[in-house]
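Next up: just one chain, as structure tokens, the form predicted on its own.
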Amino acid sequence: MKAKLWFLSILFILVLALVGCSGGGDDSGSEDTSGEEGTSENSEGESSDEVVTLTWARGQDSTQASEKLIEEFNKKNPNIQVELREMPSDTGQQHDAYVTQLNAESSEIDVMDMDVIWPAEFAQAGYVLELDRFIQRDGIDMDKYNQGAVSAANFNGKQWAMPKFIDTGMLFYRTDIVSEDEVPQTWDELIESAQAKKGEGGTEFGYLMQAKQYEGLVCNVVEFIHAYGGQILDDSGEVAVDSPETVKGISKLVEIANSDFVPGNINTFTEVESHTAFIEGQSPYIRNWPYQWNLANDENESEIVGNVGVAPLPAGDEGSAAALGGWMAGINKYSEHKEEAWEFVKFMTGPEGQKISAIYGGLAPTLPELFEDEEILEANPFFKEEGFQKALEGAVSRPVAPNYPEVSEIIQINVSKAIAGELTPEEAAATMEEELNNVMQ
């Protein structure tokens, strides 16, 4: 009995000691402020020493831009450290990988790069966090951004992603093989020149493009279709792809993709395969995005440093057309560190982050003021060249549709069949018309 009383006394003393260490009962039931917004402050309102690790997902980066962005941000934010998760370079595969994770409400990714065509879809699906509260709180002036890029991430009057960089298709050429007055002005001139220049300067091909069945093929075919006066959807959103102009554009793409001056396996080429062949000196011409300039002049990667020029894509019957692209940065709705994720998005898409991306990645800023920055122009002299400016002027958007993935898949499949000879360009256009009408209803 005495032993039992002794044990209970000791237990009572221990309980009192634990209550005393709790700091009192007034705040014991208070809400955890480090939850959804990821706030890392202690009871005194001071920053804690806890380090939050963010996962940033983006496609394969062949430049130093991503590494430099992370390095600089981590240095400035010791309590927030960013780690990179590399996604597939194929944008379609990247999109599907995101969807798989986000459908499962996974919090593994905090910040994600998104193709310019994804924000509306991801917002409607509830995958990404609405950013207006952060933008307003931190006084971000969205009027300073390229408004086309801003609108691409605006859905139902709300901003779901921040514009990271803009893209448009361009023609890059070897200045040691092609003189300035030889740069082709039309697609027919390109065919003639690519045939003639093939083999010069150690080249194996005459022209490089992206013809794999993926989003890059849609960009290429949009350029051909618009260059010859066609369109996929008209200004009111109605399907208008089955026209003589569209057929002519598809026919020209098919002609080039089946020529003997492109790689025999061109239907497997994405940006990665095409830019690799170009910087290895295998072709005098390539259709690619602005980052190609920086990569081609990287002494650690390229064999053609200092021998690269840029021009608008060749014209068809109605002039030159370039697919408008670009990438956005958004926050996973299921991230456990939303506040910290915003800090990284704000840095990456702000003046400092975009400057890093421009200098080390050759990425065209969505902040027009940066085109006047001397360091950016020194790293990307083509930003001030007439060819670059004209290429931007010829930019056209891909079909604007809430169910864009379905639209894109229909285009990819039918154009791929035309390249493979399974459909004529006329049959491809007619089939697209029918299938697009079915999914657009």
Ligand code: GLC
Given for the second form:
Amino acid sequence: MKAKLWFLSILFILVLALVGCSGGGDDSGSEDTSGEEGTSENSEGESSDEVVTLTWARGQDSTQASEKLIEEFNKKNPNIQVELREMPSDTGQQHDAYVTQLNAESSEIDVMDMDVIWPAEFAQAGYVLELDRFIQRDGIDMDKYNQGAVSAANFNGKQWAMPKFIDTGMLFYRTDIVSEDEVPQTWDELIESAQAKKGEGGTEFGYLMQAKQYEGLVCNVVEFIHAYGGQILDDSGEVAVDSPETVKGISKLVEIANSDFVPGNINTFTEVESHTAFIEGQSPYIRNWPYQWNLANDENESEIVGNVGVAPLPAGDEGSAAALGGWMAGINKYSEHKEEAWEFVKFMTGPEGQKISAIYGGLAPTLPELFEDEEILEANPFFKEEGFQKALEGAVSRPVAPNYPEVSEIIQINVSKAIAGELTPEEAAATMEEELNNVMQ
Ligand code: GLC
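Got the form predicted on its own; any chance of the form predicted together with the ligand too?
Entire complex below, previous chain first.
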């Protein structure tokens, strides 16, 4: 009997010890977003020849950049091997896939690329690891980064992701169809030119854009709204979308999306459908992000190599406006390899990784010093042009909010209804105003 009691007490102590151990690094159930948990629960104690496999998730990549990044990193870090997990290219679908995994506290993904519109939400939900401890420890100078990109990943005074590349809406055109002095300066000129050029040089359409009901539509409409002097939020963060200027911007977008020079199913077009049509030679013009240049000049992918020009987006009454986009790299708070994950994030978002992304992916660096790099400029000559630099400087942010998905959905739905003719632009602006006021915190 005594022996049995003795055995049970030992067992009890062992169980307690085990529970204590696993509980130590497991803050998964808490709402804590301070990121105070250990950073290397699983890397500690691993012998140096043990190879850690990291899963890096990002949207489908039409370029060589991700492959090259992994190749270079894996070569330099034989003890850490990165594997790519391709996610949907539609940022909203990608977002939802992460949210499902992270809500389930899954450790499957270690590093993920994050759209500029996510950090506030992901930080507040406690999905991503706060990175300041690594940044300080490794002496990363955040002042060297584009400050807009840095602040997009800063929430409650902490850094939740590292800026990887910056996006800004641009007009790409076919230099064999449109001469430099014909490049449209205003949206009305674009309409006229797209109509006239449609059919030239084997094209089927005059203009391509992103008009599906998804995040890219928000970017497109933000550009029209601001070009005509409207805004979604005012400087103090109040909803200010219901204005004659916004109505003008929405009307212009609706006019273009319903014209006979865009594909009849333009309301199903995301970046992928539009860039595919462009590189297949179907249109003289496209609105897209900087990667379009690289892809359109890729011998293996494109039929229009060497015939691509870039210009700022056309102006409305108020001027030209481009949406600010871009991506960051963050670490899953539930990753079992946080230290190694940081090594990869540091590489990918540092000068070497950004150079690879710029050369092989046409992605614009968030480290301004790289705009002086000769190899990068050779691959992306427009990076040095004043028009591009100005577009970057003046790019318009989408509203910043931890509940951004709700904000975005309101804009997407109402603008889609306007395109479909179910709401007038006036009604769309008024409904957005009311609905945004209900969800803005
Ligand atoms: C690009 C931008 C991103 C934006 C998305 C919309 O990927 O970088 O910020 O949300 O396009 O489709």
